[in-house]
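What follows is one chain in structure tokens, specifically the form predicted alone.
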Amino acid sequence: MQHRIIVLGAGYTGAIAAGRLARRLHRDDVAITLVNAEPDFVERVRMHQVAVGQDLRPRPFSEMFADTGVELRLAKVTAVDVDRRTVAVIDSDGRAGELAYDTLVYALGSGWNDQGVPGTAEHAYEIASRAGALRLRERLAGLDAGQPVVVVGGGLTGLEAAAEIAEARPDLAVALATRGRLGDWLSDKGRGHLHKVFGRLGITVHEHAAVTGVEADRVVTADGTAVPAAVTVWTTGFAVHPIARATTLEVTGTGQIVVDGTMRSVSHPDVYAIGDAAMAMGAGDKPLRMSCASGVPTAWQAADAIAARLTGGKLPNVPLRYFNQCISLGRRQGLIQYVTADDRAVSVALTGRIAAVYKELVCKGAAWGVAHPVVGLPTRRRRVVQQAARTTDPAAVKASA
């Protein structure tokens, strides 16, 4: 009898996780699943690229997982019954169905969170998808020169998608609104190559301007201040994927997945949680933000805690921490703050055109991380204690190992 593991979500934290553990475990004794509504990898970091008209390169997990073992479920996640250990699904060619677990890592990630501002839903665009990217892009092409284009968030993802869209298009009239000051959370270096950019790029930044409400061709701030706005980019953070909720499991009020130092469910330990889904705590006894910085080691951390609890191994104890912030400033400039462990900002930035390379490596390592998730580790399969294998109480598979 296999141990069934399901992975849900093959964004970088699913399709890492469930690499990780195929190289980890033997294939005889474990079922690797890995279900995605999409059949290829999509590179979110890059999304803001997407919009204003790159192409990036195709990922297909059928080469990506090939003669690894994972097999691949072309499928919607519908719902999770985390006390009958069952997901249901529909699958690519609209037919229900239903998998059973006995470990399940939950990697659905999260989507663009509209805040409940007025007119965001029905007016503004998003590039926390793939499809909200398409759609931008679609809308950008069709502007004339001189219209306006906000975008709203000051972020990184903000400060990425104004300087993308103003370098791409140096025609239209870029602004972006920020709720407090620009890049205020950047050391003085960073904070002072951040204007200096979006000055070269002629983007106007409206300073202390929570945006209220989204119409057709404007946004409105907190003060009554109306900005034109052909198109409205909406980038004020991410809200996780619901379904979490409305299962058993201990979450927090955004719906995150409560879980320990091994990535592992406090209220369900068959269940695992990475990335966005997770609330994971790193350096400091702070909440990891929703990140591809914070969702990578959180994979390593499930995938090697579920491999060491199976084979009765050592489980991993990797402080989780941040090193630095890579923000492309357009194709030619990028800022690289480097931070405390917890994420604080220092003195030390890393500004210009090597910035601008460093991120670009950074995003490619990521993408190729993803079909290599052991690099520099052992990838000598190990064994399943046997047990183990053959039961789907987690607490009699912990007792074994």
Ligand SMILES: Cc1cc2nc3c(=O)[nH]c(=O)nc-3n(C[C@H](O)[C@H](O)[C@H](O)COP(=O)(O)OP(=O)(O)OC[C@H]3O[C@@H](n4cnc5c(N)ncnc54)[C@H](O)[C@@H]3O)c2cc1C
Contents of the next structure:
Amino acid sequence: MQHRIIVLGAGYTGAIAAGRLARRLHRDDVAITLVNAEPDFVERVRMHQVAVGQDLRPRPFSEMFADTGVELRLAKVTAVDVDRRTVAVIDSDGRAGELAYDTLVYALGSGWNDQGVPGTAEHAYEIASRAGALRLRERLAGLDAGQPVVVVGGGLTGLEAAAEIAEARPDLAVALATRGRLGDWLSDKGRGHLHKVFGRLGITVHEHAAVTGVEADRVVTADGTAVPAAVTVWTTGFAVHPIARATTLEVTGTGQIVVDGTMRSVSHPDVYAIGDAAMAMGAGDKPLRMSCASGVPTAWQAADAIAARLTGGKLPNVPLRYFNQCISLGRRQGLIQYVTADDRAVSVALTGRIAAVYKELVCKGAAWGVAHPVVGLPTRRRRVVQQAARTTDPAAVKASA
Ligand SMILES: Cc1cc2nc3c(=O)[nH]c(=O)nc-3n(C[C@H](O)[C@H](O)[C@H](O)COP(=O)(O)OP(=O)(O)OC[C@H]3O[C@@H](n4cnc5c(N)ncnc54)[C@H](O)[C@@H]3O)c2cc1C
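Given the form predicted alone, corresponding form predicted in complex with this ligand:
Time for the whole complex; same chain goes first.
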């Protein structure tokens, strides 16, 4: 009997976890199914580029996972029943189905977070999804010279979006509204560079400007200021999909699945959660932020832990820590802010063109890792301990090894 592993979501983390599991476990012993709603990989970290009209290389999963031992199921996940160990899906032909698992890896990622601000759903544009980025692309293409675009949110995504739009469309009046000060978490060097590039790109910055309402042609801030906006781009963080919250899994108030150091659900030991969907602790016992940078190591950790538990091997201990924040500021400028293990800026930062190249290589590397799921580390496919294959109790797996 094969052990059925289902991976939900083929974003950065789900695709990497599925590939790594296929490399670690013997094909006769496991059936690995990767479920994703779309047929090709979406490079989410480049959605601001898509929004300004750049085309990304298509990366169909059917090619990426050919001959890997991972079965691809193109379907939308509609529900998970962690007590019956089933996943409800709607296949690409519209038919409803149900998949049963022994081990589940939940990697459905996140979408935009409108934070309930009035008017966002009706008037704002988002770049957390490809559909959103394409919608914004069409709108930006239709704007006339001089029209105002306001990016709301001064985090990494907001900075990248504002710079990308201002560089690609110097004829538009681009502004960024942020609650605090521009780049206030960066080092002096990093912040200085950010201010310089924003200045050169002609981006107007509204600091201490918490946006409390979005209308068709403006945003309104907490102090009543109205900022004209033909287009509002909303980038105030991400929110997870509601599927996990509807289960009996232990989740946080924001709906992320609470996991231990091996990415295993603290309430359901046959469920693992990775990437944006997981609430995992990093260095200094600080929750990891939703990012590729910390999400990919959670995928390695989960895959190696599942393989170890099934084969009676040693549990892995991938350090979940940060090294740097890689920020693109258009195609020609960048900022690599080095950070402590728990994500606090240190004084060292790389700036300018070299930083833009560095960031480009990071994005390419992440996509390469997804597109070559079974290349890289040496393949050591281990046999699953048969008697334990369908149990979720690690002690039993070990005992039978
Ligand atoms: C514009 C932008 C720039 C970013 N830049 C950076 C950066 O520079 N560095 C960094 O570290 N992070 C960055 N991020 C964050 C990063 O993209 C995410 O943290 C990362 O994508 C999370 O990976 P994931 O695998 O958890 O989720 P995702 O990559 O979102 O993958 C989730 C997958 O699940 C699928 N899915 C979702 N719901 C369903 C469903 N119901 N049924 C079936 N399939 C479903 C999706 O189609 C997708 O394939 C950026 C994000 C954005 C939007």
